[in-house]
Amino acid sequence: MIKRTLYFGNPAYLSKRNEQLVIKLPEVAKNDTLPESFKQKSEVTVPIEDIGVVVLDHQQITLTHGLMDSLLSNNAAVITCDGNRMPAGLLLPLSGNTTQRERWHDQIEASEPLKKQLWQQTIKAKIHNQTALLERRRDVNTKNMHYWSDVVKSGDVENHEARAAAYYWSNLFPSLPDFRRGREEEPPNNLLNYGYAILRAVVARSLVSSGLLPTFGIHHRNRYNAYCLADDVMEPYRPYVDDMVYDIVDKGTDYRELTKDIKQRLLQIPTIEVVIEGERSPLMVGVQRTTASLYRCFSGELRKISYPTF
C-alpha cells in the first residue's frame, strides 16, 4: 500500500493517541469558550502505520516526542521547512531493516569497479528519461541524447551525465530561453527545488527501509552531504519531477511564488504512476524496487538495478 504524503502549512498541534496522529488547531484547543465535545470533534486523525511523508511548512507547529517516535518507528520521513518556507531538513530512523549491520557491512565493502557499474546503469537510465521527455514535451532532435545514453562508460568518465544535462535544461521550457537550472536560479527552479526535496525525501526513506545507508553513496562523495546515496539513486526519477513542472509552466500559471496550490500539486509527487520492468505502481512503490534491487546489488545476487522507464 501507497503511504501517505501529509503537509502541515498552518498553525497545529500534533500529538498521537492510539497509534493515531491527531491534529488540532490552535485556535480551536486554546478557546476556552468552546465546549470540550466541539474541541473533540474539531480533531482530525491520521493512522500513523499509513503515514510515509510528513512536510512541516510552518513556525508555529507542535509536535510531540511521542509522536516522533512512532512516526520514525514506522519509517516515516518528517520533512522541516525553513522560513522562507523551503524544505530545510529531514528526519530519517537510524534502523529500517532487521538486518542492518550485515546490509551496511555489503553497502560498505562494495568494490569500486562495482560501484562505477552501478553509478554507469544510474546514468544511463537518467539520460534515457530525460530524453523520453524531450520527446514527449517537445519537437527537438534527441540523437545526441540517445548516443549519449548508449556510450555511458563505467563511472561515466567522459561526464555524458552533464552533457545530456546541458541539452536537455537549453530544451525543456520552450517559452524559457534563457533558462538556466540551479538552486539559486531564477524560477521556475524554485518549483524543481521543492520537488526534488520531496523525492529525495521518498527516497532516502525506502533507503533505510531496505537497510542501507543514505550517507555512503556510489557516486556522490560530498563530505558535508548526508544524502549522497539518495542523490544518486534519485536521478533517474528527476524527470519525473521536470515532467510535473512542465506541465505548472505550460498552462500558464504564475509560478514565481511557491504558492500552496503549487506545493499541493507536487506534494502528489510519490503517487506518480512509474513503469519498472513493465510493471506499473506509484513512484513511492517504484523507489522502493529500485533500493531493494540496489542492496542486492551490493550483496552479489544482481547485477542490475531496478530503475523506472519513462
Contents of the next structure:
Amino acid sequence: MIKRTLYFGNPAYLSKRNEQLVIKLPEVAKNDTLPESFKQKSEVTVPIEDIGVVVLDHQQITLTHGLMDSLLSNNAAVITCDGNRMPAGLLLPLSGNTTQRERWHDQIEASEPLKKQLWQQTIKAKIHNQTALLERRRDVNTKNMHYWSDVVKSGDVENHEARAAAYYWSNLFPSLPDFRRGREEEPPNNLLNYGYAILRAVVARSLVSSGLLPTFGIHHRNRYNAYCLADDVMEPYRPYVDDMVYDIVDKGTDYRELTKDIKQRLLQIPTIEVVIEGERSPLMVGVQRTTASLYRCFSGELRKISYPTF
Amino acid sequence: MDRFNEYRIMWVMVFFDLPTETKKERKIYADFRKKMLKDGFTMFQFSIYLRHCPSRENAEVHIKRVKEALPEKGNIGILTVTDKQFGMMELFQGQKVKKPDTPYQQLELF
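For comparison with the form predicted alone, would you give the structure of this protein in the form predicted together with the partner chain?
First the chain shown before, then all remaining chains and molecules of the complex.
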C-alpha cells in the first residue's frame, strides 16, 4: 500500500491521540482568547498507520515521545533536516521484522561471490535505466551505454558504473555543458541531493521492513556511512529522480534555491510510477518488492533482485 | 499517475444508532466510537464516521476492523464509495453550499 508523506516546513506541535497524529499550530494553541472548541476544530489528525515518510524541516517543531514511539512501531521513516533545510537524519526502528535475527544473519553471512553478483545486477539495472532516460530525453548516441550495461562483470570489477556515469552526466543537461555531479557542486546538484535523500529514506525504510540492516552494503563500504545497503539498492532508482530534476530544469524553473514548489515536486518521489517485471506500481511499493527479493537472494531462495526498468 | 485514480481510492462511511438509555449502554457506545477514532475514522456528522482508504484492499481491512468492534445492540451501516462518487457529494451549511474540508492527499505540506 502506498503510504502518506507528511512534510512540516512551519512551526508545529505534533502529538498523539487515539493512535492518530495530531497537528497543532502554535499560534492557535498558544492563543488563550480562542475558545477550546475552535482549537479542537483547527487540529488536523492523520492515522499513524497510514504514514510512510515524515519530513521535519523547521527548527520550531515539537513532538512528543509517544508519537515517536508510534511512528517507529508503524515503521515510518522520520527525516530531520538541518539548519540549511537539507535532510540530515533518519530515524528507523531497530526491529522492523519478526524474524529479525535470522534475517540479519543471512545478510551479514552472505558470501562474497553472492554480493558481487548482486552488485553486478544492480549496476546493470542502473546503467540500463540511465540509458533509457537519456534516450527518452535527449537525442544522443547511447550505443556505448548499451554496451557497458551488457558487459558489467561480477562485482563490476572494471568499473563500468563510473564510465557510464561520466557519459550520462555530461549528456543529461543540454543547457549545462559543464555540469558536474557532486555533493558540493553547482545547482541543480542541490535538487539531486534532496531527491536522493528522499529516495534513500524510502529505500532504508523498506529495507528495515524486509528485516535487513541498511548499514551493511553489498558494495558500498564507506566506514562513515550508516546506510550502505540503502545506497546500493537505490542505484537503479536514481534515474527516476534525475528524470524529475531534468523536468524541473527543462521547464526553465529557477532552481538555484530549493523553493517550496521544488520540494513539493521532489517529495512526490514515492508516488512515481515504476515498472518491475511488467507490473506497474508506485515507487514506494516497487522498492518494497526490490528489498523483499533482495532478502530472498541473501537467504538463497532467489538468484535475481527485482529492479524496475525505466 | 493513474495508479492513484479516483476509482481506486475508497471512502468508508459508518452510520450507527446505538441505544444510550442506561449507563452501560452509553459505555458500550463510547467504546465503539473510540475504537472507530483509533482506527482513523473522523466524524462527518453525528453518528456518521468516515475514513479515507488509498485502495480497495485497504478499505477491506478497515471494514473488517469495524465488524470486529460491532456492539451487541444497535443499528450500524457500512458503506464504501469511490473517491469519484465521494467527490460528487453536494454539501450544504443551511442553504449555503459548503466545500468538503477533507483534502486527503498522498503528500501533505504543513
